[in-house]
Structures are given as C-alpha cells and as structure tokens.
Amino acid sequence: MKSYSLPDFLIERDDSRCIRCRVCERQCGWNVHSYDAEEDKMVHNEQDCAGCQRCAVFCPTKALIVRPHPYGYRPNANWTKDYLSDLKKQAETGSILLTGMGNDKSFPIYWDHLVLNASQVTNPSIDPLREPMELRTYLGRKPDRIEVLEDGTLKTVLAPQIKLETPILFSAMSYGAISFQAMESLARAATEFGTMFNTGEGGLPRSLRKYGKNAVVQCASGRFGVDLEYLNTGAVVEIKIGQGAKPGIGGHLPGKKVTDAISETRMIPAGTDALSPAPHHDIYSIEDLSMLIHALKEATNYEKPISVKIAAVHNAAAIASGIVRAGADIVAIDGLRGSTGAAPKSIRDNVGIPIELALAAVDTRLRQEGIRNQASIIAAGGFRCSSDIVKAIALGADAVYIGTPALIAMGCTVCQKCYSGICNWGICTTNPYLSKRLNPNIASRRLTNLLNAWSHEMKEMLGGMGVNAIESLRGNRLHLRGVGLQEWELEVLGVRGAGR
C-alpha cells in the first residue's frame, strides 16, 4: 500500500564533495543509498532513513548531512506531526506500532529540578585528589546490628553480598535484543571495572559464562535459557516481574532475530518468535513470589542474593514492601524512561511513572516499616550523567542500572529502530554483516572509560558536599533541594525547596 507519510529525515548530499566511493551504500543497513551507474552519482531514498548518522560519520569527504525533515503538516497543537504520522502508519498496516529505546515525551525530568548541597565553612569540603573517597558499594540484605565474639570474630551471619567498585551496573539487555559483540563488550567492561552486567531474559551464551562472577542472571516469565547451570553461573539471580518501558506486558523477540546461536542459548527453535508472557504463570501473589525466591536460593545453595525487578508504577512502594518481606535481597525499580529493544509505542509513552518519584516513595516506605536494611535498592530508567546518579543515591538508591548510556558509549545514536533487527552500529542486531561492526576491544574500553569518568565526577561531587563515602549519602535527602517543583512533588520526593 502506498505510504502517505512524510519522511522523517532529509539527506543533503554535496555532489562537489562526493567521490562516489559508495561507503554510504555499504554502511546503511536500510539500503537508503545506492549508486546510479548511468548518471555516475549517488542517490538516496529518504523515506527509509532512520537518522542513525552512520553514513554521515563514515563519509570520507563529509559530503552528507542528515537532519530532521523540514516538511511539516499544518501546525495544530492537538494533531501534532507524531500523531498524524502514527495514525497514517496504522491505517496502512493495521498493526501495533513498535518502537525501541525509552519514553521520549516531555514529561518532567526531576533530576533537572533537584540541586545538590555544597560544603562551605562549618563542614569543609574534601579534596578527592588528596584524600580517599569511597565509592565501593555492597548489595544484599544487611543485618540491623553486628555482634562480635570476644576473640574479635564475627558472630552475626551475613547474607551474601555483591561488591561493586562503583554504584553503577549495566542494565538488562538480552542476547538477541543486542548482538553477541555488544553483550561481550558489557561483560568485559563490567569485569575489568569491578561491577556487574545483566543478561536480561535471553540467557547467557556459554562462551561468555567465564564472566559469570560479574553477571546478574535473569529469570523472567519466559524462562528462556534458564537452567541450574545458568543460575549458578551468575553472581546475582534477578526475577524480572516488569520493566519501565513496558509495564504489565511481556517481551517479544521477533523470529527473524532468533538465529541458531540464539536458539541454542534461549533453548527455543531457531526462527520462532520468543514471546514471554505478561505474568509469571507461577506468581499470582506475594506468597507465590516468596516460593520462587526461596526456590532460587535453594537452587544456588543460598550463596547468591536474589533480586526482584519491577516497573515503576503508582503503588510501587507497597509492592516493594511485599517483595522485601517475601525474602528478596535486592529490589530493582525501572522508571518510565527505561529503554527496551521493542515495545508498543502506546505502552512505552503512557504507562508507568518517573523513577525519581518511585524511588523516593519506595525508600520512604521501607524506612517507615523498619525494613530498609533488609534489601538493597537499584534504580533504573533514564540516567544520563553522573549527577543524576548522585541525586538518585541521595533519594535512597544503593546503586543504579544504566542501559542507554552504555549503548551510546558503544556508538548508539538512539534512532529508536532497535525492534527492526537493523542496527547500522552493530549493537541491536543479529545480522552478522552488521554486528561485526562492533569491535568488543574498542567498545569495552569505551565503556570502562565512561565508568571511570563518571566515578571521578561522583567523587568530585561527594567531596564538594563534604562526604567521603557514597554510603554516607544514601537516603540523605538533606543534601538535595528542589527548584521549580510543586508542593506535592516535594512531598513525594521528600526534599525541601531551595532556600529552605
């Protein structure tokens, strides 16, 4: 059927610079560029352009510019270009609109309305270049008190703990949703830096199990790739109940992305859609969840923390309380800006709440009930920089998951076409021609550089607050002030307005 939609991007080619090298043609998985031998010139089809910028970056003479298309419909505050384009696509296809990455609507970003405290005279600042600063974080159930025997040995039996050299983990990104090269890069960077990567719900390829000491292995509703060896390979087992990009629904990996290698890892037939159900069919109550938590602890000889991941929704605080009382050692909360490989656009853009509000509500509820030490909190969904992370820890997080920043560090340009299986940067694809473009040696180094840079910045911010350990900042909201927020927002966040 003929498309009535306008192209999203305009491609401008400076013919005086173009040397007909056809690099743009080879670099584009969407087949936007082609060579016209009769005219001896490069031509392009703008309608299929995803705006990933791969062609412009690799053009040796910088003859290409790719920018948003200036064409527009008649201005209308209600019927914006996005709504018109989406409606036309559905009229042509009769299907659900899929999209990748996270929510891109203009909801308030609360990190930008929170500012940090700074030391002045009475509590002097600390110079992180000359004095030790502690970012090391331990995740897991903590005792309310420690008892020591007369000979100095520890009487209190500690629950399993996971040591992180920085309070940053790589989010769940499953094999199949991302390429093998991307997963290997995350695993190598996490191992080198002393943090963790998350396998997502697609299992862990056998050749990457040597990185298991730095892996969070997921047990999701589809149970893809889950067996006893897999569970005991990881350092943490995470039960995925929900995720921020698509709360309340299951996952979908299209059959065209399920290659033989992914088939072996996920334990499903090659070429078949990997559809994970919306609910776990053995969890319909907190009691059911408790049974699974303890079954996983039994399966791993009580040597690994068990995490439960939920989407940020309006009753996340009550849900988190139940999860902790059910025996979980870690609660992971994923906000509405959390990214995904594929989700219905209607779900991604309209379901869930921001992580800032959910995190503050959960931390407050667990403290009020006196059970905050019984589980660590990992926040996820929308972290963009080191200051966002520092503010999250002040709101109550022990650590954070980052997904999109890790992808961007590897080369992603957030074109939101992850669901298509075509990724010109070799990240969210299983096409061997495209995926080999990502070099794990280079990508893992870029990831460790990112973690190193953010960790240095976090130390600078802690020093400016007069704090020498990240643990001293956790849940200390007196180090935060709100700017431009309404009273109800300040109340939920548990912070004072600036100047007070």
The other form holds:
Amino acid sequence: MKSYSLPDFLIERDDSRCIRCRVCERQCGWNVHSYDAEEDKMVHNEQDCAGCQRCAVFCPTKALIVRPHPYGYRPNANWTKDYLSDLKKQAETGSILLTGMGNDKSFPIYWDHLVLNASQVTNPSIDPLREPMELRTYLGRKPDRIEVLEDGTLKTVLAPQIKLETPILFSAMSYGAISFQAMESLARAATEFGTMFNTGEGGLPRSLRKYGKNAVVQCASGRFGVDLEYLNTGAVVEIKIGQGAKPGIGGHLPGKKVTDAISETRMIPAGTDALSPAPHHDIYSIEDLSMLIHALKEATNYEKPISVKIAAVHNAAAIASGIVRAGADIVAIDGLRGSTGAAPKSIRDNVGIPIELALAAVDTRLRQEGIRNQASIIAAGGFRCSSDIVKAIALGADAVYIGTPALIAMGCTVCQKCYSGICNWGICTTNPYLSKRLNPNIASRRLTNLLNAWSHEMKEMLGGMGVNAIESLRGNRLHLRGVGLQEWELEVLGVRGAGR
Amino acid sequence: MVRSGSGEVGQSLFEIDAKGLPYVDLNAKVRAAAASGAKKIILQNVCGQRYIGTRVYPYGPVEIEVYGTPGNDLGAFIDGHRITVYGNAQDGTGNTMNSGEIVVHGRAGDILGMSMRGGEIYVRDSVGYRVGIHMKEFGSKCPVLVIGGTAQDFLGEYAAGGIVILLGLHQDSTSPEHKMNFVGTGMHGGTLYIRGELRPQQLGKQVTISEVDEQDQQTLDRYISKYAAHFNLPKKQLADSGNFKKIQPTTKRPYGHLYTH
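Now the other one: the form predicted in complex with its partner chain, given that the block above is the form predicted on its own.
The next block holds the full complex; its first chain is the one shown before.
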C-alpha cells in the first residue's frame, strides 16, 4: 500500500561545503545518504531520517543541517502533525504504534515549579571547595533503633547496605535493548565512580560479571538470564514489577534482535521473541510479592538488599507501603516521563503519574505509617539536571536512577527510534557495525564526567542551603517552595508556596 | 537413627528435624549441612517451610529428602540438587529452576516449574493452575515436567521451551478427560504431550494439536520409564494405556506483526 506519510525531517546540504567524503553515508544506518558517482555529488532520501544528527555531527565541513520538516498540513491545534501521521500509519498497517524513550507530551514538569532555599545572614552557607561535603549514600533497610555496646561497637545487626559515593545510579537498561558497548560503558563508569548500574531484565553478560559489585541485577517477569550465579553476582537484586514508560504491560524483545550473544545472556534460543509477561505469574498479590522477595533473599543468603521497582501509578503510595511491608529493602518508583527501549505510544504517553507527585506521596505515606526507615526510596523517570535530583532528595528520595541522561551523555539525541534496532550512535542496537562505534573508553569517561559535574553542582547547592551532608536534605521539604502551583499540588508535594 | 534436633548421621548423610522451625532457620541448617560436605540431607516433620533447597548455593549438588508437607517455592532457583518429597508439594515448586530433579510423591500446586530452564520434575498425581508457565530451554538445557494425573487451566502458558507430559492417570482409564482450558495460551516454544480427551476449545489460540510421531514416542518412553521408576509403578501399564496428543505453538514469534512505527 502506498504510504501517505511525509518525512519527519528535512535535510539541507550546502553543496559548496560538501567535500564528498561520504562520512554521512557511512554513519547513517537508515541509508538516508548516498553518493551519485555520475554527478559526483551526495544525495539523500529523508523519508527514513530519524533526525538523530549523527551525520550533521560527523560532517567534517558542517555542510549538513537536519531539522524538523516544515510539512504542508494546514495548522490545526487539535489535529497536530503527530496525530495525523500516526493515524495514517495505523490506517496503512492496522498495528499498534510503537515508540522509544520517554513521554514527550507537555505534561507539567514539577521540578520547574519548585525552587530551592539558600542561607542568608542567619546561618552561614558553606563553600564545598573549602569544606568537606558529603554525598555518600547508603541504601537498604535501616533499623528502628540502634544499640551500641560499651566499647562503642554496634550491637544492632544491620540489614545489608550498599554504599554509593553519589545518590545517582544508572537506570535499568537491558543487554539487547542497549549494545554490549553501552552496557560496558555504564558498568565501568559506575565502578569507577562508586555507584551502581542496573542490568535491566536481560541478564548480565559473562565478560561484565567482574563489575558485579556495582550491579543491580534485575529479576523481571521473563526471568531472562536469572540463575543463582547471576543473582549472587550483583550487589542488589531488583524485582521489576513495572516501568514508568509502560506501566501495566510487559515487554517483547523481537526475535530478530535476539542474536547469539543476546541469546546466551538471556538464556533463550536465538531468534525467538523474548516475551516478558505483563505480571510476574508468581505474583498476583502483595503476599505473593513477599514470597518472591524472600525467595531472592534465600537465594542470596540474606547478603543483598532486595529492591522492588514499580511504575508511578495512581495508588503508588499504598502500593509502596505494601512493598515495604512485604519485606523490600529498597522501593524504586519510575515516573510518567521514564524512558524505554520500546513501548506502545498510547501507553507511554498516557499511563502513570509524574514522579514528583508519586515520590512525595510515597515518602509522606511511609512516614505516616512509621515505616519509612524500613526501605530506601529510589526515584526514577525524568531527571534532566543536578537540581532536579536535589529537589527529589528534598522530596524524600534516598537516591535517583538516571537513564536518559546517561544515554545522552554517551551520544543519544532522544530521536525515539530505540525500538528499531538501528541506532547510529551505537547505543541502542545489537548490530555490530553500528555498536562498535561506541567506544567504552570514551563513553565511560563521558559518564563519569557527568556524574562528577552533577555531584559538584549538588554540593554547591547543598552548601548554599547551609548543610554539609546530603543526609540533612533528605526529605527536608522546608528547603523547597512551590511557584505557580495550585493548592492541591502543594499539598501533595508537601511544600509551601513561595513567600510563605 | 532419627535423633531429636539435627545432626550428622553418617559421613555425608545429615538428618534435620524441621518440627517448629521457621523456614529461615531450617534453610540455614540445610545450607550449613551442605557447606560441611553433606551429600544427602533428610528433612523430617516438614510443615509448610518455604524455599527448601534454594539457599544451598554455591554448595552441592545435594540430595534432599522431604518428609511431610513443604511450603511454597520448593526448589526455587536450584541448580543441580535432587529433591524428593514424600507428601504433597505446594505452589511454585521448581520456580525458575536451572537444573536438578524434583520428585513429588503426591500432588503439586499452582505454577509448578514456572520459568524453569532445565532439570526435571516428576509429580505422581495431579497439579494446579498455570503449570509450566513460561518454561524455556536453552542450549543443552531442556526442562521436563512429568505429571501423573491432570492439570488445571493455563497449562504451558507462555511456554518458550521444554517438555510437559500429562499422563492422564487421574481417572478411570476408560474416560480420561481433562477439564482444563486455555492450554498453551501464548505458547511460542516447547511441547506438551497430553494423554486423554482434550477438545479444541480447551486450547489456546497460539497452538496446534497433532499426533505423536516415532521421535515423540521415544521421548515419551524415556520419561515414562523414569516416572515409573520413581514411583515404583509398572511401566508397561503406564505406556500402554492410551495415546498421546502433541501440542505445539504455531509460531515462535506470536507477536511479530503487532506493531508499527
């Protein structure tokens, strides 16, 4: 059937600058650029252009501009270009719209309506360049009270804790969804900086097991790559119930992406669809969840904290309470803007609630119930900069997961084609020609640079508020004020309006 | 030989009295026994303790005999152990098991063998709902479930590999009909062999039913022999009492045409 779709992007090539080096042609996995030998010029077919900017960045003479196509549709506030082109695709295929990355709709971003405090006159601010400033964070169940023996040693037996040098972990991204090189980069950066990466639900390749001390290993509904060795390799075991980008549904890694290497790590035959069922079929209730939490504690001899990750949904607070009571040591909550390698667009853009509201509601609820100390909270989904993270800590998070920022640091431009298997930046692909262009030496450096920069900024902000440890900010909502928010929003967030 | 409490009976034989022990303590004792070199561990008076065998890592493989009624997730995640239950097993038996063998001299509950990747489970009688759900196979690993009686709904749901054999001995052999529905829903790998009447409307949409061929017969012979040996039953009678049907998925990519972009 003839497709009525217009291209998403327009490519402008300045022929006076083009030196026919054909870099653009080699860099593009979508085969947009080609060389016409007869005419001795570069030509392009922008129909398949993803707008990933790989060609524009690597063009040595900056002869290329790739920008959103101006289109010819009549402007319409209701029937925007997205709705028109999506609808046409569905009329042509009869299929579910698939997309990648996080929700790109203009839902309110509460981080932009929260402002931080700073010390003036009455208590001095602290300069982190001159004075020690602590970001070190321990995740895991904390005791209700502590008993100390006369010689000063701890009598209370602590539950297993993990130590982070900054309250930032890399989000779950599975091998198969991302390339081996991307996973190695995350693992190396986490190890070097003293934080954690997360295997996602696709197992941990053997050659990366040496980074196990800095790995959160996931156990999801598909149980891919899950065995006792894998569980005991990681520092934390995370039960993945849900994901912010697609609450309530499972995942399908298409058979064509299940290569031999992926098949070995996931422990499934090559070429078969890797189906993660929507629920864990051994978990239909909080009691069942408790059973798996304790099964994993048994499997790891009570040596590792068990995390449970859920998508932020309407009843997140009550669900989190159940998760803590079920025995989880960490609760991870992934918000509306959380990202994914592939999700139905209708789900990604419409299901779940913003992380700011979910996080505040969960922290409040656990405090009210007197069980906040029993589990650490990791917030995920939608962090763009260090101040977003500082605000999340003040709202009650112990730490945050960053996924999209880590991908962007490695080169991602959020073109949303992750599901396709083609990623010109070598991140979200298992095609060896494309993935080998991501150099883990460089990518891990870019990641540690990001962690360094954000950690420095966080220390500056803490110092400005007059506190010298992240622990003093945790859940301290008096350091926040709301701007441009309604009463109910301030109430859920538990913050006062600015000026109050 | 049986002593109160627990202790070493022979050089590599341990016996533990599970009476009144919380599962955490019982499993710690089992782990300690395996760590000290036990090859066979006998658990007496088991009553509802969960996760038996799960904590025995990285030791073993060991042989565990369970007398009484174990709790849920018996043998979850195990890698190479052999567990024999002289009684009924509950839900989640063999959950995400990697290798080894579980033999149940009685019946077993729901999600038996969920997500198991290797090893064999033999249940003398019938089993509950969602048995064999999301079983998978990989390389030389191919999980096998052999069930003497019948199963409840969703047998083999989401299966991505492995073999499930239902002997249909639960009823009078003149009318061995099965009551379960949604057999093999979402299945995209593996094989179910079922003896006894099964109507097409009891099957999921993703599977087809066919006659067994010679190779299937060999597979069945092999596992029926083992079943007969485990439960000390005459093999000839088990093998001869009726014909098997084979149920397999129509595609290994059931959702291949679901998406556009």
